[in-house]
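The chain below stands alone and is given in structure tokens; this is the form predicted alone.
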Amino acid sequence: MEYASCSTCLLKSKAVKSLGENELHILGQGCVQTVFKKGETIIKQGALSSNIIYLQTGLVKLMIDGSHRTQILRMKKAPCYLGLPTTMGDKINHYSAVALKKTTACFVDINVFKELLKISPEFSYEIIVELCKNELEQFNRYVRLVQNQIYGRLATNLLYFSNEIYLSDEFKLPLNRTELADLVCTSRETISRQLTELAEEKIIDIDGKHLRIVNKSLLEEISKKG
């Protein structure tokens, strides 16, 4: 853990990129970056939260613990923020957020981060357009999982690995078979016979976690869909 120069890092938010040299230098004063292992925990549920996170490194997974399990919502790719609704809106984590692979991380201490949304109007404009992205994500993200069936909430995934997080049709799995299905909101049968059929259908190649999609056009058919 360390102290933040703002002003030197090459891997500013679009926001912090706005900002001057005086008001980066009142968010270095309050800013320190971590780095994280894979399996490491960066915000714990229902622990207090003073702190706006932007992940400059890494991939992390975002999880809620519900009355019978923990329930995966989603996976956020750097460069992102993490924290802003209930950071903002709340005092309390509502969910957490776990690192998939080494993850570098800012925390910057909400009074710092409130006093820069005051005095520039362009940090202001950034966050938010960060926010409604993040909002619109969410509801398209919903609307499959009620609309679809299964096969075309995996095949969304699937292409979502492939276009968002690895720019690549070869990649390695980031989740066991357990949490793919918590993803997708079936059972761990189910996803595995789904899998199955996939590379039976010669649409994917699956070894284990390493997967690599043979017939893009077909996977991107299953999951317009559903």
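Under this definition, the rigid core comprises the largest set of C-alpha atoms superposing within 1.5 Å between the forms. None of these values were measured; they are calculated from a predicted model. Positions refer to the first chain, counted from 1. First, how it differs from the form predicted in complex with a further copy of the same chain.
Positional change of Gln147 between these two forms stays under 2 Å at the C-alpha, relative to the superposed core.
In this overlay on the rigid core, Asn134 has a C-alpha that sits 2 Å or more away from its partner position between these two forms.
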Contents of the next structure:
Number of protein chains: 2
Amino acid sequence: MEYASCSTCLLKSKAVKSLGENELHILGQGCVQTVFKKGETIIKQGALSSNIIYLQTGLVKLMIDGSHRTQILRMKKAPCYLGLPTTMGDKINHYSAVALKKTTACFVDINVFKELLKISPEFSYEIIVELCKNELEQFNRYVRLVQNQIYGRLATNLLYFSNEIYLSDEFKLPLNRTELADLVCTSRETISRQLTELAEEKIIDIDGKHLRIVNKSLLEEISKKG
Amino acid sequence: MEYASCSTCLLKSKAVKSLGENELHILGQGCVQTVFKKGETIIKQGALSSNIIYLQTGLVKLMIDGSHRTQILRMKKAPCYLGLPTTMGDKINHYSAVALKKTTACFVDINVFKELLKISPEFSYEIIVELCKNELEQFNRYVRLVQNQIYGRLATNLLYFSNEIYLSDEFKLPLNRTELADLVCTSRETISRQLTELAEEKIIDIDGKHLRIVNKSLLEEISKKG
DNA sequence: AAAAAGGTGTGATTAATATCACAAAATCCA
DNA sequence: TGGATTTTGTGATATTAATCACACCTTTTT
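Follow the form predicted alone with the form predicted in complex with a further copy of the same chain, if you could.
Next comes the full complex, this chain leading.
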């Protein structure tokens, strides 16, 4: 069947399960699945895009190469959609997406995607909810990033890893110190000093990239209050 | 007819025009129109919410009262939707919305709203596009806010007024110096000094709240490079 | 009109963070 | 294994912006 690759890639999405054979056929015709190794680029900033990307498995970092510094915007963990705002907006990718580990991505043509929205109210509702949750999550984090000083920004991002990405108080940082600085928008030296300080205060335990949050409520305090 | 208030409030929305009489009837049953004076609160941070708000006319500021400082997040100009991410997410308003001038708002019950999404693909498509544009616009601004220093942050926000709110290079600032500081996340004194500096560099002309952008390309340069 | 309250500008001082310079540690690779 | 390369930590210094203090101006209130 022509929609074989699609039933592989999208059936994990609850809403897609509700699609009938006809809809799956439409989807299948505009759908390509690709596997990316760690470090490979899935979306390239500045490139024209006509695809929504459904991430089946894996973890990516979204980043912007600005005129005076590189910024890491956030992680995205499968399963999720990528590129929705960009593709619905002005068609040019505003960020790059790079795999942090082996990642399987499914490229769905935007026109096929629009067709599906019209055919399946379930599907469009799922997309809206995902977008809303996403906007809210990102918004809250960015509000804190802007209003906080570095110590608070770092706390916010460590909690982000713990609560949104790894769902655990103990994990291996997916970024080195320079990349962590690019996420927090500060310098590598400052990150290094602040991590040491958080460890001295017995709020975290850190050994290289291995990190454990010891006093989560205090870390939340710092994230909130600056 | 029972949906009179609704045909008043929502018919300006292109997608709603495509709704039939039955759908309008559903909408009308969950729709209340209210007029707010300058300074009045439309949405209250922390309150439970079960409404999507359609702003018919006017201008509002969205703000967060944080634990250690107040932040003004952005303006929203009619016509637009308010509270979509919050209401679809965890039901509690993450921000307050305060009218900056006389504003007409239409409260649509979230369940009615969900019904409409299912009934009208046109309607849900319009919502998704609005959300996407919004997320993109906010995201780009916040990325710059985080990575820039104050001079660049101020430039970014003046451009935001010019390009997104007033669609003109000359306008009356809707905020006083303290509020401007809350938007840029800095202190009143710093805002005052930086505005003077921008004027000395002949990039803007400022007299009280009346502002004119003289050298827009240079302002964009500053917004991009920090 | 006088008094009170709020908004704005500016100098002096302090605190936070970036930058520079270099050493130590970890990782890669032939 | 040993040398090369990359990553990380840390002191010294420079820069940026917050804070404090106060004067001046505008608007509101009585």
